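Next up: a single chain in structure tokens, the form predicted on its own.
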Amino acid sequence: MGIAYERTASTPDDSADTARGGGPTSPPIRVGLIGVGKMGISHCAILGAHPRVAIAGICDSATYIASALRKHTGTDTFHDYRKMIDSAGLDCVFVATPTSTHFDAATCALERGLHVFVEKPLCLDPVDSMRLADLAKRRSRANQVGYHHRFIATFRETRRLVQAGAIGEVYHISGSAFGAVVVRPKSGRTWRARKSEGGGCLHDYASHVVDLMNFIVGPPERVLGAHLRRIYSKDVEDAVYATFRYPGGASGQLETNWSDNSYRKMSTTMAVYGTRGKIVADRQECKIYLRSGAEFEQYPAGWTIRYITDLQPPVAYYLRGEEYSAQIDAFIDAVERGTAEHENSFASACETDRVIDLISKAGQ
């Protein structure tokens, strides 16, 4: 047997996955930033172009940092996250930090009854995990997690294919990440590179792919074994290599590295394989292979490719890729309807975080 699908109500359809350019809602969201690191930087970019919300508070624990911001930007900033959630009037946060921060700075804005995004993973410890998906759950706040490759048209079209059958009973996905993160000693000494604030490679690169073979086909009941290989850290891993088991007796295989430096930049890349077909996609393209009499929808036996310029649907503000303004549309357009239940959610983040721990301890 191969692994059951269930399309909740909380899943969106890719028809509403359009550009969101109407008018300004009155008054405008609130938003306040906690760190503004890399990704900080983009969503601190991507909201402020956003034709529904108002930057209400940026917090940086550098001070250069925060003074600069406000110089340039006018927008009144904190040293002390709680002091902005207090004072500025929010109404969600976006939570930009090093992981082992999340949970703190999660559970302070949910239980001063803000929405709240997240930046992946959602925790280190899975336990912790599950206590923001339970909280924000009671409190009915929007949440969400940062995993943008959600959101990136030929990865949803391999789900909605898979979902829908096209590729008969899967009994295979494989999932693979490489890119140049740390490529000598000396450049793993971020906070991502150490264990107890980032978790390496694992939870850092690994993540994004555990959370999109979830995604497409749904969480893994077991990881058999799992390689978590140094490099060039001292402190956590730089590759991760994993096998898993589904519900059904399918299988899976993942595969992660931040250390070869023979990629410019993160490449991700899905294959799964069906009784009736399989699905190979990356960012750039979605290959469809179909057997003969297997045709499905607009697509017919053989090969046929769809790429992602046909496939993604515009954003109104574009920066780094479309995908990082679409979740950013997603989790205001949650914040307006004032729902708990919506994609990306912690719950969805809790199962992730579940996975990686599995392989952490089938690593050891």
Given for the second form:
Amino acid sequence: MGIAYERTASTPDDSADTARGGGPTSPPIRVGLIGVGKMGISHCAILGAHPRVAIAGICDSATYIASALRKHTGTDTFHDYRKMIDSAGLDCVFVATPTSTHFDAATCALERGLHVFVEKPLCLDPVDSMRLADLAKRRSRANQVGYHHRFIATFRETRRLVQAGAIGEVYHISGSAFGAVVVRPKSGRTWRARKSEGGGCLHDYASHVVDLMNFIVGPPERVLGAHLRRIYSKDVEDAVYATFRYPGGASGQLETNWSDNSYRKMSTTMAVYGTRGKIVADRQECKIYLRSGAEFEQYPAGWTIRYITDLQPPVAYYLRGEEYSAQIDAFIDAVERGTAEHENSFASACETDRVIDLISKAGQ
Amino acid sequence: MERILFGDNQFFGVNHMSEDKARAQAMQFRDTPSIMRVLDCAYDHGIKVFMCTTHDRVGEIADTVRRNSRRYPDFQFYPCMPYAHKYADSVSEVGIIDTIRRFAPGGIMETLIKGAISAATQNVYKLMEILVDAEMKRFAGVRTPIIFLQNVVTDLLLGLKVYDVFAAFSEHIQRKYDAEAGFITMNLPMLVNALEQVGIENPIVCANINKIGFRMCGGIDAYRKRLRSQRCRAIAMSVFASGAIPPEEAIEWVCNLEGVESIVFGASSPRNVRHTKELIERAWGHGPAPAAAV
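Swap state to the form predicted in complex with the partner chain from the form predicted on its own:
What follows is the entire complex, opening with the chain shown before.
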């Protein structure tokens, strides 16, 4: 009837992902940024503060930010990422351009032997995502996608507890995200408002939720139904509602809405229901309820609330949330180890893209 | 600089511990009079400074203070700009250029864009000044002796290593508003080094300073070292780590930390305002003197 997990208690602190390969004397990892819009500029700052990274090039089709950065920091800037990849002596690139361009940029970088970090979602077509995942694996290059929610400790603890069988057999998972991105008609003049480039609530908000649900219970086998609803946008949906079915019969429900003015910023919640208890988690709290007789590790029967202040490992530099720095630390670590096997790989993002595609088809 | 400052997170649905609490507070403080009731209590208990983000609602609070200058003869605002979510959501919605156009006062950005796109793109200082002036409009006629850059922007500039913008901000604040610049950060040790590099000595910095080291990047020891070295005038925020530390324990720890000049805290009820202020005064009453002159 559901997703069965064997109960395997462990020490609570095995989620940290902070092993480091490079020593203080190693040359810095040379990074090129492709796209310095909202996410690219955030990555640029986190990388700039990273002690083992040198920003060797910045590429953007618009001159605005790139030229300001060149003027104030002296970093080389480019209009064409191919030129940057060929001439800047890079170890890796960060691709933070509209989703429709990810495949070409990531392919180009991988074929030249670079490690690649790509903003989420990986590609619009899951076939392209698969090809990128295969290419990265064949080349043994680090390949990560920016699903930063996986680095929030409350969600990591949720996954750990679920997979350790703490709440028994999972029969339902509910994932939601709400926020105030598109809150008036006629707004939306960027690529995020254009379906063909990867805009819309499905690829933006819902992709995070799908990825987090996959992270916690694994991917669903079917999307039973979906409703993609426009509220203010013309070309894209502003809300996504979908129902999943998992191998073993468990059900899942997704609800996302980026036109909800009552939220100050994106608010993501996961609720997982099992035969022995349930967990409700957001970025601040992980609330665990265990049935009588289902005590697990330090968790007694009844409610336990764990807070982010207690769960989240510190980062060396903070901007907007620990998870943004933690995901980059993890990627730089994978680059230093020269491995294609790590958290948030293209392969796991492929599963997310596959589910997004199923939702899109079910919602037509 | 005042030693005890009143913060505003509780008024605008910001709670780093619980989204439920944040929502409940957003409902409790749905209008300006409900905020003023708590602010009045803080003011009447001798807390003269409201350290606040440049949220739209703060404009209404400034209006109230301005209109009632007899009621609030000593009221000071320490504005913290910008209200980042307003800009971040707008960038997602309409892009960077249109966001600047939306928030800069009418005409100035248009002139820059039409005149020479390269001038607008290259002249980060001018743009910064335009945006600061737009944010400061709502504080016309009220006292703003210290004006802060919010941590999202401070820490972004810090990571990008565009330290010269810190100096330009500081100069603009001094020149135009006869005020001192302050910097909110989650990365205090790194920031103090950066500010010194552009000639900002002994800066006013506001950072999380709490017993459990929550969001104190660089670690508690690096913070202790910087605070002790008297290289900055520190305002401690998030002293309770969003409720993770019991109030008495949190206040006692931070008040005994050498080099903390001021504490900013938020409270939703008159009872908590009184209680926290009493705890701080009691702890400072027999704690060490601050590192630098107040």
